[in-house]
Amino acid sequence: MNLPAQAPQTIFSTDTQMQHIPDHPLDQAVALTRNADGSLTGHTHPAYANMVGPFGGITAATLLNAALGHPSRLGDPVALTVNYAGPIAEGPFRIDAQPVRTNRSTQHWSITLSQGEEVATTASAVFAIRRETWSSTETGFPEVPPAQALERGQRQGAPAWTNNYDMRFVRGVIFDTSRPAEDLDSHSELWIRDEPPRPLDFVSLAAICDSFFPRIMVRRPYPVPAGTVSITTYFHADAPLLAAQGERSVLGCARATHFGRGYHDQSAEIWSADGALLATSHQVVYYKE
């Protein structure tokens, strides 16, 4: 579905509930500029590097971004897949994001981002309108200290997008050299909010989703080459649920169940200040050791 001609339009940050400065890096990371044929036209940011190309999170949040700010979504994200099928080079990038069926109360998007004329990223996303359901979590908010009890992380040597987060640890922090070997697991948990602060919506969530480092280097206390090749998420909030969240710390845990033959899966959490699960995601991730 294309666009009738119009002047190119900047779409930061969509939230249905609220609209953010778009001062904050995140939102000037997800920045499009709609074009006249109804592609948007995007840009890496500097404060969101990873060790190769941009952090997985931001092209997610911006794969979303695309269609949350497009003029025929329904409803609000309740799954969305990406893909990186290979490396996003510094600077420009185009999105196609079309919805390729929208029913009564569901809506089913395909998105690409592409720099000339190779296919960089893949995505697919389900949006729906949301309604009231008997609801029930079968996993519980597990027993851990407020984020203000813990100090914030440190970041020496890590790539320059976990600037961008304050990450407060519980467990699982990667390159822990001093674990003894019989307590080796994946399993992390850690508070994280955007830095600076910055009222949670359907983008950082996203973002945040992605925000855990490979099970691998948690688990094997070393670097080791890695990187995510696909990851769902499933938003289990709506819109209001997050805005109520606003600026709090999330708390994130995330875990893997098998490493072999150089992928191993990994699965996350991200549970509301005050207790209620937010999103879950899986990903599959490719190391090399």
Second form
2 protein chains.
Amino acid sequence: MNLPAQAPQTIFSTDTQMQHIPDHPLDQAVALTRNADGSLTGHTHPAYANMVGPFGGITAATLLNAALGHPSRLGDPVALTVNYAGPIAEGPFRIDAQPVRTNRSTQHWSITLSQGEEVATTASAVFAIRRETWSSTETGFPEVPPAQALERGQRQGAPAWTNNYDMRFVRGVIFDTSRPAEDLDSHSELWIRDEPPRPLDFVSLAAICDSFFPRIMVRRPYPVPAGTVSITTYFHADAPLLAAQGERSVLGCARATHFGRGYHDQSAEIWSADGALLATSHQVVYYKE
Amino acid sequence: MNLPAQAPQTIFSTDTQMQHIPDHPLDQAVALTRNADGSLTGHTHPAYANMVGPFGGITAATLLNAALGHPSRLGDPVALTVNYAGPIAEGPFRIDAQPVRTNRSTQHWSITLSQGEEVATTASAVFAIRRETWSSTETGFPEVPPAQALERGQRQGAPAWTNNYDMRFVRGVIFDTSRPAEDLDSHSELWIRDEPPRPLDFVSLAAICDSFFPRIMVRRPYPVPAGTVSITTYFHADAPLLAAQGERSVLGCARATHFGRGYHDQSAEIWSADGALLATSHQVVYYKE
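Follow the form predicted alone with the form predicted in complex with another copy of the chain, if you could.
Once more the chain from above appears, this time first in line as the rest of the complex follows.
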């Protein structure tokens, strides 16, 4: 990775509570250096390139990393919203991460990514110190074969970032013309993990939450211009639960509810290999007919 | 409503494309005056008071109104995220609404609500000029009796804001101790409209999306401290579809997926009386015990 021109003061690990793997492309891609004015500098990473600009998930992970690594950080992420306002050009970018309000057990963040004078991405995050309470999961872990029983998905023609994930589809691959038209829905189930394997943490989970292809290309099996406009992730797992997951694949389930007038929503659940709901994530995607 | 001390320059209608009903409490509650520095001043409204501070839905609607009424506004809302960072005291508040990026057909907003030096609420919004495309709704309109066949919900002991809604529950009222414990889930279905009736627009729809009680009190039928921390709404309807809804009740369906360590999520669908999906909305709620 080419480091930006500014003199680095600190290089973050991805999360001080987690193991940092400096050689992993994910850790390289989300690395930030702190500048004298408190802003951060990062750099696009070729391993996470998408069709145009970087994979949105790596941008989300980098913005979250800016808050995770901030000296005033309180607690762990509960919610993260990322708005993809404009394209990110290959090269360095600036991140401003501000804790706009810190309460006794919660902290609210406002984060922007800019290049030159242009804001490319905005984000907000809620962090919290979490305490043990009554708990329950109302939705069920689906009946699926284990990751090892499935083949890794084909990646010919797919953008670079997909090489950094091991995806094994149970159902709902994109561009599947073998399904009869009346069976088509936008529902996907897949096992996914970082490739090479990497212990799960908030940063990698934030990226995985944006790894589901636009549902329009599952529902209608041919390519159309499409991309995430805004994504919101709710983290149900705390740091110990993520750590317990280790390098194993997580199960992702994604589907849309409505397509219309150039935008569709999609919602995803991310389950641990042990059947714990780690995160739910929602996004709105633009698409062209 | 007491107007704030600053000299008002302009009073917004709620949405220039919609009919403005100056006497309706919703329109009074979201009214804003533009200050010389471009900021806006609003004021809490007693009709939308909650247990502590204002009903979150009216705050969301007011923040959206700040973007809707901005002279630089482009298009209509597609996504709105509101983070409730701290309490809002009774009295005036300041809103700063900034279009951080305007593209050819999309516009990204950053909005904050503050009192004195403290930020109480942050928001982001995506607006877009929408165009006709292929469309489909994957989820179905549930089988429910019409609003007229149901009684208006009881409001004894409920906070003031509930008096401004006509809610008719099909299932999932809060604090329902009549259901056997094994039947308990967090799923609610209800018809809801503004009271007194008011034509639906983006502002009132944004408020309705936060009108679902915390799911923890549906799932476990007794009161606990709980409140929305962050809400994200995706608007599937455009302005003409909302206008066609008129003053009729909309159908709201809400449920949680996971409760744990002090936070639970919940997701809602809002359907028109004609069976069109108007919005989907997601939030994370803190709860105690």
